[in-house]
Amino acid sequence: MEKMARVTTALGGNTITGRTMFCHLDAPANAISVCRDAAQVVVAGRNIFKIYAIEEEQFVEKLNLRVGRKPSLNFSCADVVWHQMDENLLATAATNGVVVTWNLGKPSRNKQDQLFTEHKRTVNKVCFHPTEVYMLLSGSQDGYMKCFDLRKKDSVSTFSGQSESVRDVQFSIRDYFTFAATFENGNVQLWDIRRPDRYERMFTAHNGPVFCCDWHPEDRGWLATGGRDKMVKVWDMNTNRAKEIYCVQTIASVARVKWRPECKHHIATCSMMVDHNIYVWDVRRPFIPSAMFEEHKDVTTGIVWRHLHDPYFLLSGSKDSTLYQHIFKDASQPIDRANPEGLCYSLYGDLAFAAKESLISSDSNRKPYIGDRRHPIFFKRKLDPTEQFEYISSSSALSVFETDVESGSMDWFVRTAKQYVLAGRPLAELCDHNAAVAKELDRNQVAQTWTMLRIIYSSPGTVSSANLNHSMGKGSASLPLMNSFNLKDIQSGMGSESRLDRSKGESRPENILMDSSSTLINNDENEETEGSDVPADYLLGDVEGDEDELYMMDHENPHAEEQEYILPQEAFPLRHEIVDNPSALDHLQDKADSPHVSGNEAETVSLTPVESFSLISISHSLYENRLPPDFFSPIVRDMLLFYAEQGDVQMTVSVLIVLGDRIRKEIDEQTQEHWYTSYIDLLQRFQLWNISNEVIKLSTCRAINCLNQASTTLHINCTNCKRPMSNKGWICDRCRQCASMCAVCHHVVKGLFVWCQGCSHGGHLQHIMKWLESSSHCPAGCGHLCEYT
């Protein structure tokens, strides 16, 4: 897909003409560089090292620098740079740690000139001095930077960054002696080539590795950096401390940054992974790119503007084995596809709405928001006539609707997170405690849920009636038990039928089978009395156990006019008729003669012969037939999904942790990970760091468990000699000094040690905090401006 737009640029005596075009390469490219007159481009990679002529209609291969039957690793290039003062001079960074220079003026096929083998690991970047012909700088994975004089065989200076890896080095365009270096620990250092013993300035630029940097071609003090944190930052180096003046948030790690010529605020970027496009940003409007090139099908590895004074031609190489020339007029404009309206909620419920001012002002019938408790706040940004933004057609208006502070309070979330107990106790205690916390905060549904979870998953003996009645509420009646019948109402006699009075008000203490001290059921694990509120399964069956456990019968005051009670057939099948059992009656008679039987009891059991009778009893223990917890797993899963849909991930994650393996298998791993991530994000927004870390530790999801195990390695330098410390102890191997000396009290720190990432000095936490309250300079006297955050 080639676009036919053609651009002609006049640069002094030269004229650059071209269109959007590409050519296929033999292998993926790692880096590209263009010569001074913008007529040729060199492409370097692991298996390619060629020079192409940039003609008006196409790329034409001019020279293949990989010569020989078995090319060595010196041809495997991680970076390439073309000298802007000498059109015949090239330098490459090899993956085997060798820095190679190439002289295109040699008459032989092999153009290799010099080899520098001082680096021990892969060289990531090489850079020529912009005005000095023979000065070359390199940065390596071994943490060192070396300055070479091409007239000598060895390096003339070595700079130690005291870090793992140097990712980029760039000479300042305006300052002859200064160069910048970026590192994997997030730091950026500024060095003077005349002083290789110590950097001039260091600051932390990114949260993670800094992959690239670029000095502004016009403004002497502007330095752009890009890192793995997906940000491009512009720093003003003219002040005493590096000041961040612009920040662009991208969608992927930033691999390359290049300022656009003749456009002070424009910068081009490409990504190291995921995103294949090339973006040109206006740093004053960092939220959407001003231009985008979408031609590459794989990761873009190198970008360069074709000429130092031409803002319309951009060259790029990619892992898709293509070399492109992009014309700025052919770039797509993301602003054309962007939604002109925006809607967003703040953490505390405030609603912001942004739209073009023309849309808002044209709607004369627009009514104010009904739920607004205050007048909306309007912000309008008028056009600046000095800014040349072609894609801006109108000013914008932002409306903010603020919610009531009381209604939007999230105190309940914070208090719940702090008071919940998720581990370290039996399940029943965890559920009881969390239910009490929820009830105290008037979250009755959540409290009821915790109580039900206890009933389902706890062992039967641990459920108390007090807790159940407390969770049900005082106004609810206790659960009825089958044994709470009026025993006087069960009539039995010769040829008589059992009668049951179902009235509610005739129960008297003397008519109840047993008092609070008597036992209905003998169970090794659990003893429940008549008044227990525990729900159970009740069975009707044959008489079992001793006669003491049977319902007693009384013939006094028979109710002849009472309607006969018939057992409903739909509840259970009718009993067969029980035949006479003289032995049982004899046993009752013997019991009546016993001296241990009271007079009332003897009177009760002195029965005339009964032809037949039917008794009600509980044939099994109260909990023997309860349903297994697995039976409720689908219900618990639906409950978790319900809370998640309501947005209460706190309840969802808390139940997941408390129940553990009991419910984990019911919910897929991806859903669990989403819940955990959402809850951890909320905890961190409220700065509940310890609770967040505890949730990560207790997580049942493997993807979450590793969150607090990343970036746990600390690279420590000796405060005396500034060399990296070994992992053997706190004594430096080089200067034999203790590294953990407090810069304030000058004693060894044996507890919590805090140090400055800029100068490596530190000490006791309390001492450093007290020092920085009155002074911003390092207490060790190194002159560094330290800051405790």
Given for the second form:
Amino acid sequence: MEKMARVTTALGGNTITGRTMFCHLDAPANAISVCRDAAQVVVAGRNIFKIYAIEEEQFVEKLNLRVGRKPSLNFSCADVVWHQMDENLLATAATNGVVVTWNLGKPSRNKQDQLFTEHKRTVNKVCFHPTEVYMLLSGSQDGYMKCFDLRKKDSVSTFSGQSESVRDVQFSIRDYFTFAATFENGNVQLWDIRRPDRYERMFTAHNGPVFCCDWHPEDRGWLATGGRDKMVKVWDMNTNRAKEIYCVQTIASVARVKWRPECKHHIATCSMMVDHNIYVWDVRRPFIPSAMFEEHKDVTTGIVWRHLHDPYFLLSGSKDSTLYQHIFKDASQPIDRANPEGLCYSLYGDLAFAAKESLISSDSNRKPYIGDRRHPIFFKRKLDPTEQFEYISSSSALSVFETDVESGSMDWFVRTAKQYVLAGRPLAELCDHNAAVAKELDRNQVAQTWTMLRIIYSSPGTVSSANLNHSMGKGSASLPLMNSFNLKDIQSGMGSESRLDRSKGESRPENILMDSSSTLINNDENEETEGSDVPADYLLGDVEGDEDELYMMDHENPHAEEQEYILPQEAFPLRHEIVDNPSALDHLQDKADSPHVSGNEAETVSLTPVESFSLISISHSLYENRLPPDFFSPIVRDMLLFYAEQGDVQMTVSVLIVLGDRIRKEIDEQTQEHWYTSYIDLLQRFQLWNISNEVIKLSTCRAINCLNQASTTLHINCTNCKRPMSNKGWICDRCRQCASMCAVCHHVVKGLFVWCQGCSHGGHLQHIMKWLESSSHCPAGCGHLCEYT
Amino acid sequence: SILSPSLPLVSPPLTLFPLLCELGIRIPRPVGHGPSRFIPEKEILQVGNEDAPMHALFADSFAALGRLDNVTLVMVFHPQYLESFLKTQHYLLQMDGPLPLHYRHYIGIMAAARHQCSYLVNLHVNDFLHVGGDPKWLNGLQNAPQKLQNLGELNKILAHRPWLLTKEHIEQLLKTEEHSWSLAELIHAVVLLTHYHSLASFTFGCGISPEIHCDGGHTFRPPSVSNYCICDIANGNHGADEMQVSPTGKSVCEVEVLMEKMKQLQECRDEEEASQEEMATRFEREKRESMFVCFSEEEELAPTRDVSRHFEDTSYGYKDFSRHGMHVPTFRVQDYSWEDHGYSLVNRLYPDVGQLLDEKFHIAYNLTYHTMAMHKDVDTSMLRRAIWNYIHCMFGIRYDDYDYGEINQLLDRSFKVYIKTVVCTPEKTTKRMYDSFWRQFKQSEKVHVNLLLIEARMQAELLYALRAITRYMT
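Moving on from the form predicted alone, please list the structure of the form predicted together with its partner chain.
Expanding to the full complex; the earlier chain stays at the top.
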């Protein structure tokens, strides 16, 4: 902890000073409480009950309150509280149901003062009245809350929670007579201390037990509650019905909540299980804690702000047997590590992207661009001047990208899916057919691959090399881009379009293609000459476009380089740092000849060449030596992986199905399953239900195969009473009527039922078919002109 | 498929039977006397006589399991609980979860086999095969995948001495290089194991008869020749009518005595306070005493081969705390409770199950009809709490806020023998034990006791397992 800070705060007469520090306790702590002078803290647990002085550099043990030879369960504390009026007065709640008060002013070693044994079960919470010296409140597992007058031997009043266990009780800080109680069943009750017969108000705050609550120190109407359902909720109690005004979702059940002094919207929480950290939330910003203390190694059981009016010192006790003083300056602030970015698709394929303004402008190479004022939109939140602890400036930039409708077309996918034949014919025919389909769609590499597969796996000697050359010679027209986004109203002055041209021109010289007849497949990707810093406006689109380059051997530039596809998420923030900066135009010039851009060509050459090989030579040996198809398995496997990598999972799965056992063993089940699920998902997005079902049927993965066996139930409602029919399809349980009678034979239809969507009459499939052959009217006689197609 | 006499939806085509006989087709007949060997058939709800909500329950159960098993037919004494029970069981076995279906049934078999519960083993062998499990696994745990074999140790400890469970056991399961378990899978497995351990307790505790389609559940012989099943032989119940315990003069007032004691306890609790030391020793005494509650029939039964192949080390059974000189630290429920800790952990790793179990525990603990035998409007909470805490006491779980002296007052010896047997060595439960406790009480109340037993046992096992997992995680 090298970053420890020393903080000094002057509060009235007192000065609080200190640093982040801790001390080992002998046993796990269950609760802690602080003396009103902020100089002492009491720690209580099953096997510990001690008072520590908080000094500048360390905690010093001052007093051990566990005295006596035999450890008594009365010392086994579930909760402890230090009176805020009288610094000699403490109260503890014991796990065996006893409430004990302690008077530090006693001269003897044993400081135990009074013993109240009225509760029958564990007492979960004790609470002193904020202004009354002698008034103590307790809440117990037995479902009762009791109010004690410390001058009397017994409780003065008992409040019944109707046998629901009480988890927390807290006196209101401002309303003299009011206290809040939280319950295991999720309810919160408000009581008037003078009226033990009935609660004033009750509402359900959480799903499951409400472990804790805390009144806001300033705002009289606010009550924060924390529950097992992992929520912290802030309730406004001023209105007639308690209104939830803030809600924070944490990651584990909430054990304690404590409002931060002097900060209206800040609240500290710790959790009951799994999560050991202490969080301080700004309730207005519920998704990310504004500060976090990560020191504890086991769950934190007690948190308390050191001084009533000091927001910088937090004390905590934990099951890991340590007592900590946390300094706010040493807190980790998750917001610093977070990338506040959002990415979302609209219904029509538009993409919106929002990022923190500072994040974008911090990149000095990227100069802001001003386009149309409508897009991108820029928001800035005014900082609240009253909020002195607001250290995060929240301003962000939002960009909206429109889909180019034309280039986003996935026609080829749909047509391919529909026309491919995956089974039912000999392999050679399947391959030929699919190759033809691909060629039809100008997807030459795919066509080539099919032809290759046919050569490898079916009997040799049927394919001439001329045929091969022919099939690949045609492919120069580029495919429609799969997904391409253009920033709305993009200006040509940006320099991006010229870049786009460059990349196209450079990588697709047509004459080279014609020369390369000796090369069939080149699995090594071409270089797209992308430095990581290059503006990436066309990157999304180039995936599919490059496909036909992939089998071109570039003789001029034999070292084909590994292509790097940059993910769209990475691409956007780099490119579109749009800041509300009027001087931006000046920088456009700089951008054009920035060293990053000009360096690209050089980089291309320097990249490591990847070994490439020509498949045609292997094909030759196939004819001569009759290599078994197994020989090619690694290559075919690589080919499948390649297509999957490219995002063309359609090809991968189709080949997988067509080849079946020939290749299946080469690829591990999980990868196959992954491919299948991706392809099926795509098919279903295009509503190609039949094809997706066919793929499921043809798949050899068990996990996939069972997909179309799930939820095969068809739920129907009774035609009579419109309620769902639960047991049988033909008789309704409720109205005891046979629901589906055949309009022709007037018998119950138990099998296939066909009905007219116009008049909703119907019957046995056969009967209706026959009937409508001879008549055009509904057999039920309703007069509707039905049609059977 | 085999005709079941208890289809809720379609009544069996009785008229067909003579016809089938003529054709020479052998018709299986149930050998038991209704769903339970302990409870007279006439006291159990007949299928067809149920009211609408119960019918819906039966229908749900049938839809989920494809059968209406005898456990359901006995539990339906308490429809509110049954609903929660079925919902949980259905979720554990059939709904979303980290473990594959056949694993779930196999784990059920492993758990039930620890208590030689052939009833549950047979049921789940069928289910296991039905969901496509490998029949080879059924030849013994050594034929199952290493991953499941690793679970054997946990199964053994959980079933018999859950207090010995440490985070090292959990680490062994999670940290092995191959065949390791994920946390979520482990939680699922732990819930399944504890569920089936306690369900085995219920099966023996209520003397559930074998299902008709399972081994020992049917016979092709004419009814007059034989009317006992192998389980009867194994458990020393020679014939069902042999031990009809007639109510004696003493047991008539049993209920009144118990109620009087409850009343006294209620009243005098406020007057006389036991000292702290006294309270502590009362717990220790009860814990110690629970081991001297010995079994009236110490009859060692050899597990049938069919069942024993699912687990090794048959000698490893429930051992009492101090018998082997082990010091078992007391588990303080205030430091690790289901409501505060267990729930959160389960729900975190196996969503929704925490909620389902929470509901089930809650219903079982709070279930009451305010009746005791022939008396109405009785507050039975004290009695229920005594039973619950007694079971937890046997597992070393202590409630700081409970006076264990109450247990001695409220639970008499024969009742303690029954509880102890059903919870710890359910396979040794006999009809005599079942008959000899609470003679005046209704059958439904005895089943109610069993619900408390199985839920308390399940929670106790879960607490130890979850605490070990929590310790592993921190």
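Residue numbers count along the first chain shown, from 1. C-alpha atoms forming the largest set that superposes within 1.5 Å between two forms make up the rigid core. Because the structure is predicted, anything quoted here is derived from the model rather than measured.
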| query | finding |
| --- | --- |
| Flag for residue 24, CA shift 2 Å or larger between these two forms after aligning core | no |
| Residue 45 C-alpha relocation of at least 2 Å between these two forms, rigid core basis | no |
